[in-house]
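Okay, so here's just one chain, in structure tokens, the form predicted alone.
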Amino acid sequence: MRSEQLVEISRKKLAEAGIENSRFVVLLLAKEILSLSEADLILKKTEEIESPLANRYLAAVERVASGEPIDYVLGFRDFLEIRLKLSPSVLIPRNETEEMVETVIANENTSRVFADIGTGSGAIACALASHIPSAIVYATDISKEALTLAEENARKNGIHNIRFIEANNIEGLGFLLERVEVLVSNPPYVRTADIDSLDLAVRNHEPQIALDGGEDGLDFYREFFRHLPRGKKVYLEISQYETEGLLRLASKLKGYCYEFRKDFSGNYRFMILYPED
């Protein structure tokens, strides 16, 4: 099959799917399954591609098309110049996260003992790992299958200096927790109520322990901050709307100030604690 035939095949099934950016979904597909960009499907548009290979593109299609996210057809993820390998055991890294990594990178860099809780597919740590090579970094998560792949993740890119651990929360750091010396987390925040209201290719494929934050979505901090001992510096991935129920949390601690910070689309997403002085 020609790859016009099968650009004009993938457009119209995204196209009646109703799949929102479904020319980005086209060449993305064609570029890490063909091999073919841009400006390979207009001078080369006649190729033709081998059945085996154009089978693959088209099953990639038909997945795209019913929902599922382009991140799992494609299994992996571009995070901060590390490539994730990704499954739908782990959460999909999302933008935003990376502008709290870039934060941290930036403010912290002379840090040298980091911890990062709920790694899910390892996003958090295997960047901070990466870019500051001489911390090290402790990665925990519940899940056996998140750790085994955050673990992979490391190895792949040749990152060694992280210690992944089958903990919840900060507690499950036990000892440890006194030798970190900055925190972050991209924690469950989603209200109960409200996972039926996410989009269909979240509800439906990304794991719901990974979204789920409890009634008010504040579950996971309440823990965190329960067990938080003073002297950290702490980096947290929030929803706008629990700036108020943080602040009646935050407002219990003993040794820190914070602050909100919003993100590039201007919510605030980002929970900062600082040890006062």
Ligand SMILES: C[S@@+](CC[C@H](N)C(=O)[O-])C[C@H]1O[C@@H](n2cnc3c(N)ncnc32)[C@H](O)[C@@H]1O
The other form holds:
Amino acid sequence: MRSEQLVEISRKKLAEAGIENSRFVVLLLAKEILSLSEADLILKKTEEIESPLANRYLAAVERVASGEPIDYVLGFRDFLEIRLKLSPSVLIPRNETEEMVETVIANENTSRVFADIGTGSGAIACALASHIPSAIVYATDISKEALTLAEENARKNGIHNIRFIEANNIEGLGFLLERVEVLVSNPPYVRTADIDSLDLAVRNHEPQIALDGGEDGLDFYREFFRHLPRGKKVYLEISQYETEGLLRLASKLKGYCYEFRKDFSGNYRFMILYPED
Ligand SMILES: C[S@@+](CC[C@H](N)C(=O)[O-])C[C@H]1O[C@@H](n2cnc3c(N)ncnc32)[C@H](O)[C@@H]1O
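The structure above corresponds to the form predicted alone; please give the structure of the form predicted in complex with the named molecule next.
Then the entire complex follows, led off by the chain already shown.
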């Protein structure tokens, strides 16, 4: 089949399925699967694509048309210049999380021991470990499948300063918690009742364990604050709807001051805690 025919079929299929950004999807799939750039699609439009490759491309289009997120279809996502393999057992890393990690790297590059709690694909841990090579990063998750993938992601990116630990919240770090200087986490924070109103792509494809924060969305933070020792720097991703609840929880903490920060869309998305002087 010629590349122009493939593009035409996929445009039609995606448009019929009501997929937003169908042009972007076509270009991305062509680049990643057919190794054809936007210019190639014009200059080499009559080029014959071999059947196995054309079929792979069309199967990917079909999956996107059925509502699967393109990152799962491609099987990877780039996070602060690190290519992360993805599977349905991990959340697709978000741009907001990149923003949080950029702040951590800028503020904490002289710290030596970090922990990424709920590492998923390993996005936060890999980015910290690769941008601060003198650091050691403990990356934890309660999902074995996530940890296996996160380890693979670190290995494939040549990152060796991460230790992976199956553990529940910060309590699961045990004696290691004492050594950690900076705690970073993007935990599950969607209220259980709100899961049904999430985008279908999220609700049907991303793991529940990565999303569901319990009745008020605060289950993870409640446990986290209960076990938080004095003297740590803490960077948490949060939901804009939970700042009041988080204020209530944090007001019981001793030895900390804290602030909320907005993301690039103007929503409160991060909570940062510092030890009081
Ligand atoms: C929102 S995802 C974030 C994944 C990744 N850090 C990122 O930012 O893309 C939350 C992760 O926390 C893990 N998780 C959920 N509850 C946890 C708990 N109590 N202790 C440790 N990890 C937990 C989930 O398995 C999931 O991988």
